[in-house]
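What follows is a single chain, given as structure tokens, in the form predicted on its own.
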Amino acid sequence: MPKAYVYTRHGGPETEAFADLDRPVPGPGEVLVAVRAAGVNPVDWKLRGGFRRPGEGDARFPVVLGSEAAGVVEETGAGVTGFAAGDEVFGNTPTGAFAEYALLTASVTAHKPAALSFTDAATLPVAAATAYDGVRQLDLPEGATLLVTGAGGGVGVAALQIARAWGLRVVGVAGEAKKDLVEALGAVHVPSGPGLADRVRAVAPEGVDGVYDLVGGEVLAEAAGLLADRTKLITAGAPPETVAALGGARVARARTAAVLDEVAELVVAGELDPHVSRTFPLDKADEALRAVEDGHALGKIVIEVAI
């Protein structure tokens, strides 16, 4: 039976386990893929801990971990067009990606360009697409200055590069361990920690025109104070009510195949490097998730599934 990495109840790492599950059957609007790679994201352990996305019902255990995957189409469900067995694709999965087989939502699945590896493709549906949606939502003019908090993680790394590709000046807030990475992506590094606003003003005395927050909490509040126009404050790191109280908004996710096509082309064109820092085989999925949950990962972590 196909192998998968699951959680059996809400809680911490002690709820995780490897399991042999039946091969999924694609329903209407779904594509079954043989997984070649799966991206690892903070939302994965947050869902395990009990976080629910808006509109989601109660979890039905065991739940397969993982939200994004790249692989080869095995079968398509009713009403699906544009995909056939053997196609190389990547996209979002509603039923888990840390597995030998996964179901992708056809409307948020794209064909993988030949020049894009499965490993890199698996990083795009969540982190890179979130970065793309947020930078586009801010709609800053060329030459404007964007502040990105949490700049050393998967979404932050992508946001820095997309903003640079679109002609923005970027200031990235991250820990000292991630300074070299942030600067290598063409951004001005500002160390995280108390006194953040003063350090940002020192490197951007003319001010910042937009804030893309990936941290929340006090970091979000302090960053908001740097803006004259709070409509240019967005977050993927805080609840809607928290950012709304500061005059900003959550990142509005497009969740379309068209966005996946766009970010894939940025990678192929050399304007976006997913910066996969480590890969793990499926039987080390627990270690891959710990690398992200511990908060020290540089760039993206990917699980690679052997053929």
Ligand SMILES: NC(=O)c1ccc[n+]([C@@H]2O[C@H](COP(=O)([O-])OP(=O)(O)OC[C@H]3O[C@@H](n4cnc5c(N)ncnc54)[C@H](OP(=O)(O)O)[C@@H]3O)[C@@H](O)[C@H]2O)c1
Second form
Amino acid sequence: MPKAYVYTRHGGPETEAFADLDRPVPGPGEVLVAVRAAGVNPVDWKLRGGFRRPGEGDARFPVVLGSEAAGVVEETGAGVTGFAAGDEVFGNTPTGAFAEYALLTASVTAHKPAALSFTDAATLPVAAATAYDGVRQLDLPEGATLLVTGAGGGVGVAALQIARAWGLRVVGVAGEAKKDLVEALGAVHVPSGPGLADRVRAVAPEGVDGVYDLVGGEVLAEAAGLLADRTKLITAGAPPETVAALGGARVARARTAAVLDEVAELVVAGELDPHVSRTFPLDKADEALRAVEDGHALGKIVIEVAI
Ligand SMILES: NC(=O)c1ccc[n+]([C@@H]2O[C@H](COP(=O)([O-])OP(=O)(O)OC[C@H]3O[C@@H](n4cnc5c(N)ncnc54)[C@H](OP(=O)(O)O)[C@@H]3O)[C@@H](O)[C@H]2O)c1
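The form predicted in complex with this ligand is what I need now, so please give it after the form predicted on its own.
The complete assembly is shown below, putting the previous chain first.
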């Protein structure tokens, strides 16, 4: 039976296990893929811990970990058009990706351009698409200054590059270990930690026009204080009520195949490098998840299932 990495109840890493599961059968609107690569995201350990997405019912254990994958179509479910066996695709999955087979949601699945690797494609549905949605939501004019917190993580590296590609000046807050990466991506680096607002003012004395927060907590609160117009404050890293209290909003996710096509095109055009810093084989999925769960991953972590 095909192998998968699962959690068997809600809790910490002790709930995780490798399992042999039946090959899934695609239902209506689903695409069965032989997984080549799966991106690893904070939401994976958050779901394991009991977090539920809006409208999501109770978990049915064992739950396969992972929310995004790239692979080759094996079979399509009822009502699915535009995909056929053998197509190379990437997309979102609510039913797990750290596995030899996964069911992608057809409406958030796109054809993988030949010039895009499976490894890079596997990082686009969650991190890069979230970055894209957020920068677009802020709708800043060319030449405006965008502050990105958590700039060296999965969403951050994509947000920096998309903002630069759209003509924004970008200030990226990240730890010292990520300074070189942030600068290489065309942003001004500001070290994270207490006193953040003063350090941002020093590099952007004319102020910032938008904030894309990817951290939450004190970092979000301090960054919010830098904005004259709080409608230009968004976060992917804090709950809606926290950011609403500061006058901002959660990033509104489009979750469409069209956005996946757009971010793939940016990669192919050389304007977006998802910056995969580490890869792990499926039988080291536990190590891959720990590398994200420690909260300080550099760029993206990917599980290469069959590369
Ligand atoms: N709503 C959605 O659809 C959606 C989608 C994707 C992600 N998200 C959320 O957005 C957040 C970021 O996701 P991601 O994939 O970019 O995560 P990630 O790859 O783990 O990156 C997070 C970054 O935050 C920084 N960080 C962590 N703790 C910090 C602190 N105390 N102060 C300052 N910086 C800190 C880390 O950088 P340093 O090492 O420099 O500290 C890290 O690079 C997560 O909360 C995730 O769940 C939401």
